[in-house]
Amino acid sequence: MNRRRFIASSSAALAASLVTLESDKLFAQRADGKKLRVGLVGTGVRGISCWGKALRDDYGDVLEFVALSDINPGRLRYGREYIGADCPVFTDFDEMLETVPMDFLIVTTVDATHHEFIVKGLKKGLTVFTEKPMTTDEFKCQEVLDAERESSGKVIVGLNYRYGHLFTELKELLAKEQIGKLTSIDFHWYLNTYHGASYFRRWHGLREKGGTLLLHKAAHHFDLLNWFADSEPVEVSAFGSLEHYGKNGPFRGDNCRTCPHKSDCKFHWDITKNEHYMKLYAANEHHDGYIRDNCLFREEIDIFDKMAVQIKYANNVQVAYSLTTYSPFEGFRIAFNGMDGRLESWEGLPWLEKQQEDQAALHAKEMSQSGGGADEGRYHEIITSMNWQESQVRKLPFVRGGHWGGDPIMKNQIFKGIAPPKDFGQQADVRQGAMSVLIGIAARRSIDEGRIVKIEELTDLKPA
């Protein structure tokens, strides 16, 4: 073993111990047989679902729900009757922090209202998960950052792509230097008509709510880069527009359901045949004003929809990054280039795939709980080509659901202090949560204000 390669197994060896060391502090009330009292703000669809519904199903022997809350009366009470909760709730955040002893927060709620919980909770001294992306703006994330450095609580972030299976995969590989020293990726990710389209459908179409998708969906994949490059951004330079949804549409009407264009737009969508989302959201809708089935060619969206991110890192990787949220398919296609060799793997392509799915299906197959299970004949596929060597193809069982097999691996981790099989440091903590979103918002400022942007003029964390 190199000298490098020492640093790096140490280096994820000690993070790995660091999260075992957080993991006992917060699990050492079950020493006398007490379950961790879990409180949840934002009963949205992903709320209830993953982090409501799922986890009082799977880890109720050791959490039990002691409130939860919402904006919205409507969607608390039947977000309460749907995870099987015996708990108050709360329409008043802060009524419920002073009121209801809990161990552990989780938040849910809109993007751009994150900070807001995360930063109450950590000055409870609660340990606080919350949903990527960690914030949407730098202003709010040196609130987040400040806050946790002020409190004996930690925050926890959910960027669960980390624990895939295939994702990990490539970790390693890269942790053993398969391709020598690591130079550069090349990162581009397809969200189809279905999935993409949903986007623009809901708040996450407005800025002020999710910050862009360079937040709410490439926060997910900026970590991803981070963590690859085992290093932090230093500088970002970006192009993006939004010339496919909003104005741009032939046509527009108030949502899905009332819309006279139904017979002529491809993009309708009909609420009515879900039942979970029309008792969640289409009853409840007079509370707030939030149209799930919105017009995805309302006048007032104003979020990109194509982007391209170059990013420098510390340790000299450069990327190459893309968004597109109008493709006939949903993949990506990501390659890694080193001085002895390249690493590329790809998913979705489909003259590529023997197996066709149903475009429709695939997000919900992604969303889903069900624990992740490989599909039976399909294989993700990893391709090494070594300099002046035959490329080779390894084959590894394919994994969609439960965001390729990641959640359950991720609330393992949190709920039960159980490492993943291949620990290379997961579990992402308020710096990294930060580091994902700051190539975010550089992202932004830079397409705004048609510069590069370097992620020191945002906080004052310095990239490492």
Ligand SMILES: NC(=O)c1ccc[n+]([C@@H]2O[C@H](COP(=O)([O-])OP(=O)(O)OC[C@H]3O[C@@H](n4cnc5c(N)ncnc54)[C@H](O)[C@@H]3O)[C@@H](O)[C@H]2O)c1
Second form
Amino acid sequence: MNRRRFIASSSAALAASLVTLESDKLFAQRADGKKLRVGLVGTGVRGISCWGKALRDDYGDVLEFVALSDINPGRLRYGREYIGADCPVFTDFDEMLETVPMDFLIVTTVDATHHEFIVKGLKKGLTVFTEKPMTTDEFKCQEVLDAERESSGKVIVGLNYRYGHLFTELKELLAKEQIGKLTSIDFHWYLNTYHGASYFRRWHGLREKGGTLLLHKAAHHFDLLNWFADSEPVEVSAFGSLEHYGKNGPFRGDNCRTCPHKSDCKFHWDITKNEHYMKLYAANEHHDGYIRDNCLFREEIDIFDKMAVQIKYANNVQVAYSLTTYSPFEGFRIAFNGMDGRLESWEGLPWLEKQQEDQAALHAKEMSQSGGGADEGRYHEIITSMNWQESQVRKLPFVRGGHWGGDPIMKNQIFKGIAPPKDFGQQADVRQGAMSVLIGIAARRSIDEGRIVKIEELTDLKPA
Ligand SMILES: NC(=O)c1ccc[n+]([C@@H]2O[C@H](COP(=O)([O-])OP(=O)(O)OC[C@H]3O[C@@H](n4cnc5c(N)ncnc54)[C@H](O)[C@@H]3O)[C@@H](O)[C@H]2O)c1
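Now that we've seen the form predicted alone, could you pull up the form predicted in complex with this ligand?
Below is the whole assembly, all chains and molecules, this chain first.
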């Protein structure tokens, strides 16, 4: 029998809603102790690490890899070896699906191809886990929605930020209406010249592959916003341009390994120092021409490197969001404005980190007989400012690895049926996956067409 669980909803009255999670259904089906039979398509870095080796190492008692697929035969072979999976490999996905019985399909391919495997998996009645973004345009999104409606299987979308400790804390405070009714959110994300630049080196730099960073990256952020706002987006307007990377660069080369500008280029990246990447990518580039250390100044790059998006929600919450890809530091600022006050948090702002260190040093001094703090002087802060009162700063242990500690919580829920310690409906279904990408798709269209785009223009989903 399926387990049914009351999940605390974050709606105004913390109404409880009865939800049967897809992972709970799967878990119940394995009550006989049989291992979950897992197939995976896309043996790139995310596929073979987080959803490959780490899964086999940490959940080998409850699941087994039964097949792997990728269009690149070399990466596929290396992926199997890296994961340590003793299973057949297929460069033909359809053949894998036809010949290998499985229960669970993991999709970790290039973003613009996710829909293809989701739809085929659903047609087979499988539970399909897809990495974010669920897909990259409205037509593919509609295909996924239709396929799920016709299938006995379901989609789980890897929107892992929701599970992160800091974000769950913020969600809890919003659900408790700490600052009264939520009215607006300011959210600004800064990718630095290492992480931000990395997207322009490879397929993410092409709209046709990653849908622009409004999909590839911001889907995470838009999903958090939907979850925090406890509503669905209705209208989107946006600006964006490409001013730093791509054709804007002063010079370009074929790839960083052979580039004549190695010594002048501040973005030069030496992939040869990374043995894993050399084996995964460089050793297999002759199969498909995928150059992992490609030039981020190549002319073909057609995505935005700065983006500003305004979102209006069905419950009238409004959002000001931005994404910058060439920031001197990596971090974010988020603030929630409510009728009674304001809640905010941040990460990675160097001048505040400095203050943090000082505070930690102070604390370590106070605690010196016990040898000082073990948090390396870093912590998260949640600042609550109630109207006409002083701001209160709450410090949380700094957890950044595994997406703010969210990845293991998400996996425990999917593969072991263990609910998150603070359960706010973190497991994202197809509708939530769709809503997170529809904002990016609408924003991209808004930039292209210079107008406000309504979410209901895009698919048959009506925002609620
Ligand atoms: N949730 C997160 O925090 C997170 C982090 C990193 C990556 N991701 C997602 O994981 C996915 C993979 O990212 P990555 O960094 O591993 O990329 P990658 O380029 O290393 O791997 C992508 C793989 O897909 C394969 N592929 C491409 N088209 C295919 C097709 N038609 N059929 C079969 N295989 C195909 C490629 O050969 C490659 O091996 C992306 O969707 C990305 O958005 C999510």
